[in-house]
Every structure is written in C-alpha cells, then in structure tokens.
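So this first bit is one chain, no partners, the form predicted on its own, shown in structure tokens.
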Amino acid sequence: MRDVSVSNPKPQQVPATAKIEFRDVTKTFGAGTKRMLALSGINLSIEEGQFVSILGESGCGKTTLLRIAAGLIPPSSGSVLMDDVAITRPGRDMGFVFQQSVLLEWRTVLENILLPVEIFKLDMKEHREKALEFLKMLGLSGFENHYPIQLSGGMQQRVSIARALILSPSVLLMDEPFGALDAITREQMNSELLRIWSHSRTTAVFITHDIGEAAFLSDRVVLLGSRPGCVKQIFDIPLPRPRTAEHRYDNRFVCLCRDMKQAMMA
C-alpha cells in the first residue's frame, strides 16, 4: 500500500501552532461586466516551521493568494492572520521572493542584500556580517562586489533569497522563484533552498505549478482548483528530511507526483 496521505480541503480547526491562517478568503477584481472572481472561500492553516507549497495551473490565483498573505493587496472578503493578528500590510517579519530576482542593477550583490537593513535603519555592521555568511552558505563568496548583470539567473535568485532572509523573518513567501531557470539549475536551486531553510526553519509558503518541485520541497502541498481558485486537495508529503536528489527516484515520490497530476487534471 502506498504511504500517501491526502486530506479533505474542508475548513479545519486551527492548531495551537498555526503560524498563518486563511479565513474564508475571497478576491474579486474589476466591477460590473468586467468583474472577475479570482479566489473563492480559501480556508487554510499553515503550522509554524512548515514548508507548504501552493500548487496549481496558471491563472488559478496562486500569486494573488500569496500577495494577499504578504499584505500587498487586500482580500475582497475574509482575512489572513499571522500569529492571530490580521495581515494588512507588509512587515519586517515576512520575507518575499518574487518570480524575478528584482535586484537593483546599480547596487552590488552585498548592497542588494542589505537594502532592507537600510530601509528599516538597522545596524549595518551587524547585518553586513550576516550577509557575508549568507553569501558563503549560498556559494557566492567573492561575488559581494559584483553587479547583478555579472551573475547568472540562478545566482541572482540566490541573492534575492538572501535579501529576503537578512532580517530573519518568521515567514518566507516565494512566488515561483525558479520558474525562469533551466531544469538542471532549478533542481540545484531546490536543494539549495532546502539547505538554507533547514538552518532557519522559518515558515515557508512556496508558489509553483511544477509538481515535482512541490513534492520535493514540501511538508504539505495545497492544490488549488481552476479559477476561481479554491482549495481542491491537500497532500501530506511523507518523505524524510533532509532530502537529496535521490528522493526524486523514491517510489513514494513517484506515486505522489502521479496522484497530484491526476488531481490537477480531474
């Protein structure tokens, strides 16, 4: 029997350790004949320290849901809470990694990472040492004075991840950060991300439409249905941690990917 746990996407009782909670979140864009319902009745709890992927086809509302969680846009109804407090705007305790690296081309790698430190007027010396440690961890030592144009796409995304983590946020939100990378680099970045996450154990929410990526990274995968986006199914990932590339050949991994693909197509 396959060791795969699939739960029903009904509204769930919030555990004491819930870090993020979506309460009946709905989002509508436009008005009148141009009104579009993007998200409908999202109920979801994410526990502290979990790595959760939001999986779904293009246009199902994944990015919209993440931006609501970040406080970048408001829900039309419902709410998102972090530590039982409604999220209404971006805050220092939440890091965000975009689909593109969005590094400032006129700033060096180190200066890009330290940008949030400047914005919040924090101790620069302390955070500079921390940034250099991130660069070492990410295999970018020696590139601190390079500019984004001198880096590959994968290297740029490593810098953007370091920038998102420089203030030690308790929540890390990632919007398909590896979508523009080639398959080999993408798998390498998946492993790098897990290595970084294993050190911080921050609560992570990762947007993707790649089934294998979701299964490899996550503790749970939340599948959104087609527009309007709603929680269609939730998959628990039983693979042990730490994970390596070899786990992609594990029979449980293969079965999970197949089940998620069938659920997406249903």
The other form holds:
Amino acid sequence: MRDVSVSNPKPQQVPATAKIEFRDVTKTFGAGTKRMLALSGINLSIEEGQFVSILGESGCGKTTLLRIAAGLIPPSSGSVLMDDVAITRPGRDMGFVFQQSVLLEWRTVLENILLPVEIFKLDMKEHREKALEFLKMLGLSGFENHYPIQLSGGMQQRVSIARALILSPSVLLMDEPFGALDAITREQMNSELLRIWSHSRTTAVFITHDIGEAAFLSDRVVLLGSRPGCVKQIFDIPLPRPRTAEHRYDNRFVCLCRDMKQAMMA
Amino acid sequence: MTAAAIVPMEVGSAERPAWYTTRFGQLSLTLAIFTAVIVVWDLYVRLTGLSALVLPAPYDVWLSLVENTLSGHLINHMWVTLSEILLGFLLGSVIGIALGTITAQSLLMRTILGPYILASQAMPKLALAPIMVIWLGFGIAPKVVIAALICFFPLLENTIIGLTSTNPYQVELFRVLTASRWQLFFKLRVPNALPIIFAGLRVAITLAVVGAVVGEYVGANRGLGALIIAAQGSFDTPLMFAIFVYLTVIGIVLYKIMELLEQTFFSWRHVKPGD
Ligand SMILES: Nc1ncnc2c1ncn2[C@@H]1O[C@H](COP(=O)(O)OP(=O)(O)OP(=O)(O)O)[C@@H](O)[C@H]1O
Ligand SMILES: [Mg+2]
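I've shown you the form predicted on its own. Could you give me the structure of the form predicted together with the partner chain?
Everything in the complex follows now, all chains and molecules, and the chain you saw is the first one.
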C-alpha cells in the first residue's frame, strides 16, 4: 500500500517508477523549549528521470529536505526511499551541489572535478577524459589547470556541477546552486544546466526560491509552505524540451509563474 | 568564453607602474637608505668623538669583519651556531608537528592538554637556558634543546589550528562523497593545514637563531654567541658588530629559504585572480 498523495487538494497519481519517495517525513530540531518543527508530514514522490524543483521562501526547510534526501541527516519520523530502499547515508549514486561551490582551493579545476574518482578509487584515465568533456560542455575548456580563485562565481559553480556529475549518479541533488549569481548569469547557467542534464537525464532535485528558475528548469515544481515546512502545492510544467530562453516569454510560462507566485503568497 | 573575457584587470595595470614597485627601483631605494644610515652613523661617531668601545665607526666594523672572516675565525664559530640552529629547528619542528597532529585528533586531548600548552607557551623558554646548561653541560646539546623548545610551540599551535580549522562545507562535501576518516585527513585536513604549518616553520626558524645564541651566552666556548661574550670581555666592540652582521645574514638566509620552499609548495596561494 503506497500512499503518495500530498497534502494538496488534488491527489497525485501513483507514479509507476518513483526514484525518490518521501513518506510522512517530519524533522524537528532542538529539544525542550528550543524545539522547532522544521518539516511536517512531507509526502512526495519523484519520478525517475524527472527534473523536480522545490520552491519555497527562505527558512521553510528546503535545505533540510535535501539533506535528508542525501542521507546527511536522518528524518525525525517517516522515511525517504531511493529505489524502494531507505536512505540512511550518502551513497555513490548521488551527486550533490552545494549553495556555494565548495571547491578545494589547493586543487586545480580538473583535480577538483576528479575528487570523487579519487575517493572511490576508480579509474583516473577514463574519468579524466570525461571531466574534460564536461568542461567543454560547460564552456570551461582551457581552464582545467586553473585554481578556483582564478574563476568567477558562475564558473566555480559549473565546476562543482561537473564534480557532482563525474560518477554519473542516478540522482542529482542541488541546493540553490545559482542563488549567489546575478540574474543574467543565472539564466545562462539555467540553460547550461539543462544542456548537461539532457545528456544524462538523471533524476534531478533542484532547490530554489526563484519562481522563474523553477518553472524554466523543471518537469514539476513542488511548492513548500513555511513553519512548519509542508508541501503546499505541486505544479506540472508542460513546456516541451529542449527548453530555450524563448520559453521564458511563452504565454503558458508567464501564466504558470503568476499562478505559482499567487500560491506562494497565499 | 575566452580567458580574456573573465579575467579582471588588475587595478592600475594599464598605467606605468610606480618606480618603487619595479625591481630596480626597490633595489636602489634599499641601497640609498642603507648608505644614508651608514653615513649618519659615521658622522655621529666622528662629531661626538664617541669611543670605539661604545660605538665603533662603520669602517672599523668592516675591517674587523674582513679580518676575522679571512682568518677563518668567524666562519668556524658560525658553523657551530648554524648546526645548533638547524638541529634545534629540526628537532623542535618534528616534535611540534607530531604532537600537534595527535592533539588535533580528539577534543579530549585538546581539553586535557590545553592548559599545559597555554602555560608552557606563556613561560619564557629562554629562562630555561641556565638549567639546561646544568643538565646537559657546555657542549652543543643544551643549545639544540633550547632552540628546539623555542621552535616547538609555534609548530604545535599552528598544526592544531591548521588541522582543526577546516571549512565545515568542505567536511560536508567529504561526507557526501562517503570519504573514510583517512581520506578526510589526508585529502582535506592536511592540505588545509600545510600553509598554516609553514607559517609556523617560518616563525620557528628565526626563533631558533635566538635560542642558539642565547644558549651560547649562558655557557659555551664555541659559537657566535660565545664569541660575543668573549669580545665583550676583551672590549672588542668592532668584533661584536661583525658578529651581529653574521647573525643577521644567517637569519635572513634561513628565512628566505623557508619562503622559497613555501612558494614552490603552495604555488596555488600565489596565483592572483586574473593570472
Ligand atoms: N542544524 C539545525 N539546528 C537547528 N535548527 C536548524 C538546523 N538546520 C536548520 N534549522 C532550522 O530549520 C529551518 C529550516 O532551515 P533550512 O536551512 O532547511 O531552510 P531553507 O529553506 O533552506 O532556507 P534558505 O532558503 O534560507 O536556505 C530554519 O528555521 C532553521 O533555523
Ligand atoms: Mg537553504
């Protein structure tokens, strides 16, 4: 018996292939008088190969949700399943992109991208080729021997995306990766992310507080409510892929953004 | 995207660099100021008619320096002091880094050792010189130990700070990558600590010079420190100044060697945005 309906007036259909499934997840921090409920009753199912954004205002528990999905912290109750197995700790099958590009400043771009290969003691040569290919795809050819300090913020974040993808994970978790970038760079990065994602088609969970970004990238947008964090509403984004910058001016896109904004304010 | 498009221009690089930032300019400036100091020193001695016993004229110092260098007198004593410095530096650094590494591993160790580390750091190590002479005699050993003691603390402290001041996000990255404790240590904590440890080494090498010389003051018949005491006894002030020149040069050369090692080791720290 799998109940995947959300706390949303419209019950969701049971997806045939749920890659990640949140079942009644709650999370409380602290104890006693400092006890606070960060997430409450999250039921959510993310289908294989989908790009899902989690949208919500600051402090509503987005990062907490993602950290639980990554197995970095346990839920207080409920469970998160990946391929029907409970996630208890991080695994190789998962790529994680942090809000800041957490690069090691003493390593070159290429060495940073290959860090997961080193940790898992995999074949360097084969992955080197792959890393260089990623760099090309992300417009960073020729920067492989640069140090992070020599790159702009956007370029650093591209490097950390390449690092998250180097082992071809089946799930890519991203925590507001473009939050610190200006609007123009952010839109450019959105297109690049989609380009590189379309090659792998991994299941992607993307956190953002930017409505346009969520709508542009995703197949589905999960809107979280605050205090405590809960699923407020889910939007399907029926725009075709591959998506181009033109889609941002599409009527459907504009209407969706308006609906999401209204739902967010409600 | 080309490199030129993202590389920020260094401020003012389009204009001609100020003369004092060029290599030639810097060298001329240093030489000019050095000459001025010598001239003022010389004039002062001449005009006040100060005795050479109190302050010898620069030329007298130069004569003493040349004479005692050519006779091999200064060089012989320098080797003694230099070996004390280097042995003490090596001993103190190795023990400091080793103990720092152990201490950094656990909070319990830091809590237990913390007050003692603080106390022994606050205690002036040079004050121990007389007891070292009593324990270890008049040979090279007490000087090596004093130099080692004085080198030990900056390395202990910097190793602990370096190994424990890891960026929490980077630690989280290693957790996401399911890195083992060893991998976390060698691929994150150690590289993060190395620049801080090197800063400690740079401080320690100059302190080692002080340790060795003061050790020789307290009781020795060889080494530059012992020679200073001997020169004091025979009222040979120009020789004293010649020894100061030697000690200064030793200090500068050792410091420069450390700096050079550091630059080759941490080339990434010296690339600037835009290089
Ligand atoms: N380790 C923790 N201990 C105590 N409280 C925490 C902890 N982590 C998060 N919280 C609390 O949980 C709530 C949700 O935090 P979270 O970081 O998930 O928000 P967020 O939606 O990611 O916000 P932002 O958009 O600002 O990043 C916040 O009120 C925060 O104070
Ligand atoms: Mg967050």
